[in-house]
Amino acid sequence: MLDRVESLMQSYVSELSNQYVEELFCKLPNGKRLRAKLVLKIAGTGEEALRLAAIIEMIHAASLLHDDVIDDADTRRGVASLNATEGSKQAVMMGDILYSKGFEELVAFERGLAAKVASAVTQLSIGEMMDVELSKKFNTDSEAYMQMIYQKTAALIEATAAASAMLAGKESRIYAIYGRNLGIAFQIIDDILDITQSSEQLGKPAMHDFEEGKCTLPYIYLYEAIDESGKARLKSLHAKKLSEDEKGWILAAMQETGALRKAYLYAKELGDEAVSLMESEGENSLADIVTAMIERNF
């Protein structure tokens, strides 16, 4: 079914009528579409199923855009970013035209339903907002970083699965918190992989995220456990170009302190909250979604 969603989404592109939007469109890579799975597990294959999630995967990718050229990010899933290849203008307005586009669609739905979505959209904004802001000092607040993890990337996950319920007529409450933790979840094991995985299993540069300024849970807690003397030589290299040896202490810190590990054990106890609710609402395969995601390679 996700082809029939690809199709879609092609297809309101196509409305537009342009042939350079199209193309660039093309040239988009199309990623797990995750949030496309989670609508057709939750709400099924009916045609305003495929259109919610058509829809929403559009929203995704343009918040996607907008993060590229926000951090200066020269790859995306492992090829060239729009903004690498057309320039950031480009990437901007495409963004902004899918953004568009995918709310003229969602005004055809449901009052409530639309509402969740574009609430969660806003929220998207802001915690890109708060990315920026965050990653111009060494932060060590856990509490600001997983709010604003919760607004950039869970909130769209969060509103993704309600919106589904509500559109199958399920319990909405019980799918948000599922998309929640399923959300900031996929965030931390995200996070981790950044300091854990190479650059050819990337595809983008290891350790990226710190290079860029962010300081991530793993970061966080690394720096909670560490004496004054690593705390003062991980400030300096925060926000630098790191080299190969300034990783391998990053790393070696980390796994010596159980950072890595603190880090996985709060995103799998959030998976398993996530899975317990799915199993008891005999919802397999989302639970199934959960436990792939928080198992990924280390």
The other form holds:
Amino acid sequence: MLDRVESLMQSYVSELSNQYVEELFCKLPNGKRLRAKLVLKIAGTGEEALRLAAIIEMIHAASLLHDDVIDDADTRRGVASLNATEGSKQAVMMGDILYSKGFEELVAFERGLAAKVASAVTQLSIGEMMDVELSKKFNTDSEAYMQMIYQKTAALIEATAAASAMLAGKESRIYAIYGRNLGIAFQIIDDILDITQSSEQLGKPAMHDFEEGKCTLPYIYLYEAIDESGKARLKSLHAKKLSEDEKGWILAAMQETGALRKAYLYAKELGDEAVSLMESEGENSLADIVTAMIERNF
Ligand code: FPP
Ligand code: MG
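Now show me the form predicted together with farnesyl diphosphate; what you just gave was the form predicted alone.
Full complex below, order starting with the chain above.
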């Protein structure tokens, strides 16, 4: 069924009647399509569900195009990012095109549903802005980090689940909680993998987050756990290009202090809540999505 979502996205882009836009769209990596899978699992595979899935994936793709410009990322999922091949101006505009076309299609939905998705997109933009702001300094405030990842990542996943439930006549409140937990856990795991996985597995440079100034949850937990000289060393490495030795020191310290494990367990706790919520609704495949997301290694 996901292939029907792909072809719907393709036909939305074709409707724009611009060959360059179509070419750029074809170059974009498909990704995990987590949001589309959620829509189809919650709302089924009727025409409206397929349209909603395609719209949300287009908005998500737009946000990643902008994010790669903001993060100075040369790769996305192992292939050159659009900002690397076409330049930042075209990547930003391609994001704007996908995002606007997504909204053009979204307004055909019932007002409450469309408003839910639209307001999540505002949240994700504010979340990205908070991410940029937090990375200007060595942030050790875990609450600020949690609020930021909720807005940057979980808000759209929460709205995806809630809007899909609305479409299916299911109780949207329960699905919203599921989406929120899944989204927060997803971003924590993403931030852990940036530290533990090789650049080959990630399809992007490893430990790039900290080099970009981002103190993600394992860095915050590490800072809390180490002695004064360790704290000073960690701070001195913030927002700088790291040598292999420095990366090795950070990884070993995170393993020794249990900072990585603590972050993983936090994500798992949120994931477990989402799993039991879905099991009690008889939605086993939605529970399986959470488990697979927590256990993933890329
Ligand atoms: C990835 O974060 C980024 C997001 C989930 C949201 C980005 C949102 C915007 C740029 C706001 C603009 C929105 C639109 C619709 C144009 P990350 O850098 O932690 O993850 P990564 O490792 O996948 O890059
Ligand atoms: Mg990024």
